[in-house]
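Taking the form predicted on its own, here's one chain by itself in structure tokens.
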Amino acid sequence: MARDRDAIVAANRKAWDAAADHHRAHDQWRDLVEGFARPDYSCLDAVLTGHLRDLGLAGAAVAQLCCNNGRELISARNLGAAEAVGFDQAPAFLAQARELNAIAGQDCRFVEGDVFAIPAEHNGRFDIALVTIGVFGWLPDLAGFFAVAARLLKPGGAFLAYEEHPILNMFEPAQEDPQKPANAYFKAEPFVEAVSLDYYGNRDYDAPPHYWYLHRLGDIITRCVEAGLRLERLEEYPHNINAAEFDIYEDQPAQFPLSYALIARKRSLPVTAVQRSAR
């Protein structure tokens, strides 16, 4: 698994750094170079926002896993976290992370490397551990992931996914009709694809050959809890937040779920102290 796992996470930086020059090119960057500019500028929206603000999002320490450009991470150190970290393995979307934390006059910082090997001393770190849009499609090893993500945070500390559903990836906008499924939800083999990964301006170009995965929700909540997190909340909603060719999914009159909010919590305790308690 180790081995497997390793080809496919080297397969996939090769395929993001790839796309990063073609995001650069188009005007979704060029407005987070102007909105990065003006002070408190976030690119959140308002149930991320809102999530992250239960949380206790000021005066935190975040970690924001599979970063990409940043974003995401500078918008929350905007919005009032004390610390923010990001981890990504593609070195071309940190460069342009570090790029926006420049021009917000921010002091986030981007670390470098495979997400399932993060070193240890950034263990027990964080208030929050946050994972955005389309993330858990990228990851050969759910069970490895969590096991990350728990290690990162401090005890107590809340793990946030607010991502895409699964569901949706049972659809492709492009065919012929949209609205039949294209892709069975319960496919344990990754999709093997060289297509574009520039989902700002859906430009093709030739793309490295890259895996992506269509984990199902009772997977991710499964490796979750495997991991010693304990789910506190999960919240599906009917608007899309992956690429825009998905908006046509919306407003529906038999509407299925387009995205979902998970947040897990770190035990305060160890387990063998958690079980003593209990009796």
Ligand SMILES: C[S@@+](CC[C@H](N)C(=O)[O-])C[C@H]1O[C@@H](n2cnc3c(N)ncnc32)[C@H](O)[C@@H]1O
The other form holds:
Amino acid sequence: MARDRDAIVAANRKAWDAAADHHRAHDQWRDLVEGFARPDYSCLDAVLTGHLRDLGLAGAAVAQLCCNNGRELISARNLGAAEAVGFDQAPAFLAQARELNAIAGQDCRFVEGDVFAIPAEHNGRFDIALVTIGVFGWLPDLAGFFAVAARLLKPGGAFLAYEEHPILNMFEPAQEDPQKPANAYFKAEPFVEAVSLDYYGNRDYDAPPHYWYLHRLGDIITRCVEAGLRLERLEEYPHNINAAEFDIYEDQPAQFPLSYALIARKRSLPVTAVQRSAR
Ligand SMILES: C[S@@+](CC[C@H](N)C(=O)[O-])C[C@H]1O[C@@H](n2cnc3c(N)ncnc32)[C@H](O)[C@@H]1O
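Complement to the form predicted on its own: the form predicted in complex with the ligand:
Following is the full complex, with the preceding chain placed first.
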């Protein structure tokens, strides 16, 4: 399993690194450069901002796992996080993150490496561990991922995922009838594709092959709980947070969920453990 996992992670790293220049060539990069030049700029939508604020963002230490170009993490810092550390394995995207961080005049830190191998020095340091939009599908090992998220959190810290709904993976917006389900929700094997990851500019290029998993919502929640995180909230939404091509699934008469927020909390130390550590 670990060897398969490492090979898949390495393939996905190449694919993401190759996408970085394409993302940079698009308007969204220019928007971020202009945006972060303004004090207090945030690219986060109202839903994510609301959840972060409810979790006590102001003054919190925040980790973002698979942070890409850091736009969300820097936004969280601008919104009042006391400390912000992003983890991702694509160096070309982390270079962009550091550039945006400098433009914003912020002090976010970006750590390069496989999320499954985040060094132990980060354990127990964060009040909030965040993942957003298009992360779970890249992960060949959900149990391993949630174990990492749990170890990064302080006791009582919160895990927050704001993600595209896995049901969306059943649909292919570019197919002849985009409303007809194209993939089984219960697909066990990953999609192996070499398609462009330029979901901003939709430019075709020779993308290195990469692996995407259709993790069911039930599996995501179960692996989360098994890692010792207590489920607090699961909200499903009818709005699209994925690439714009999926906007066609909004405002349907028989609407299915397009995104969701999952909040789970690492248990606080039991009173006896707190008393023991105070001695
Ligand atoms: C779709 S992007 C996240 C986009 C981000 N939420 C946003 O909206 O800007 C997925 C990210 O996951 C990262 N990633 C995938 N597998 C990873 C792994 N095993 N370790 C670290 N990062 C990983 C990729 O490098 C990529 O930057």
